[in-house]
Amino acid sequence: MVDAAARISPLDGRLFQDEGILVEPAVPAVRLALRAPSAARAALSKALGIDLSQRPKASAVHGARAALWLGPDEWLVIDEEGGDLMAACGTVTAFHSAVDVSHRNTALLVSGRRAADVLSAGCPQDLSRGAFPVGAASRTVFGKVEIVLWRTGEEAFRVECWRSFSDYVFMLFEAAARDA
């Protein structure tokens, strides 16, 4: 496992704040790309201490740990306290695939009354509260980058992206915020 506390974000020190919008890096986190058939879901949920929902666009949160549904057999598990997710999955004998992607991903937090408008400048996802309520999560795009988008509050989103694209994503947020 990679020590999340020692990891340096590619966006350290970056911050964009304007009227009604704040874009900032999320704290370092451990991330797990998890694939499993429905027969393994209960055992993995128990081992991870969080429900692996089977409902599209669903998320579950327990403390600093979250599980985001990405597909019928796929979740992104995030732990901001640096928990050993791989060790937890290692206790499960049911068939599954767990890959630590902590080194690959980083996240931006987008919040404020203009957050959905700024995201909509580069994301085709319907971000209305009816279509994408608090807790909704999905794989989508922002500009030309694949992201995982999670609505964490009425006016707050977490945007997971590959570290190598994070500067582009941040600058696109800045440009969208200035134009929106």
The other form holds:
Amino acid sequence: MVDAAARISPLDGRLFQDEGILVEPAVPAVRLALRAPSAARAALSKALGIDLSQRPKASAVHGARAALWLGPDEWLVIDEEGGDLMAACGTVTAFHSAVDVSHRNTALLVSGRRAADVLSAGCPQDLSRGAFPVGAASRTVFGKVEIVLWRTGEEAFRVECWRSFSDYVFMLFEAAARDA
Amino acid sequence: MLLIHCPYCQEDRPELEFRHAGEAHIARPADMAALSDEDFERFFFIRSNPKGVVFERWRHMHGCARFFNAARDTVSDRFLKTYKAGEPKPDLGGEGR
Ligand SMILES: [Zn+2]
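Having displayed the form predicted alone, please output the structure of the form predicted together with the partner chain.
Up next: the whole complex, starting with the chain shown before.
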């Protein structure tokens, strides 16, 4: 008999810390790529217990659950306590598409006084507090890969990226932190 | 860096997030099979490619991922106007020449 396969997070054990910057992997999370026309938005918001905003770059948080606006009919829903997002959407009869991408993505938490500067080494968006305030979320790029960036605090960001890109993203953060 | 205004995100965003997607306002024939080879060639391959103002499809690939349209000057690379997919060609007034 063999033991069941163990799931290993791609960034397990990685940590980068330097003056004014900390980069660490986020805890595993349940994630949903949610597409829905506006007619289904209210019912989905109710089922998920979180407001699916219609405002560009908006995010909503309720407990361990968050919904990030990605496009006019698209949200990334994250639950860090293993909530069954698929089951919640399954109760909604209005037309929508929900895809479980929990294991497609992984996330890094970037924090510290220099967090925005280090991010700017690879992200072309204006990350000043006026243009990208706390709560702002957006799909964008970091170096050569696509990420979803979410400002969770004045000096704290969550960076969602595809699992297979995470090693590149982590190393680019390390290099940027030494230079920025 | 060139900034492009996304009509869905409602703000200027860096060009790295965008991808060009060909000429805009090309109607797909309703009955493709009935087209002559010449007409199909005209629809499928022939583009206006002017020096000056072009109407193009763009996609905010690494942003909201939506397709939209833009009027751009190919000489100056200046975006004169961007607008949502499905909207008519905008009147550019003096800018369009
Ligand atoms: Zn956009």
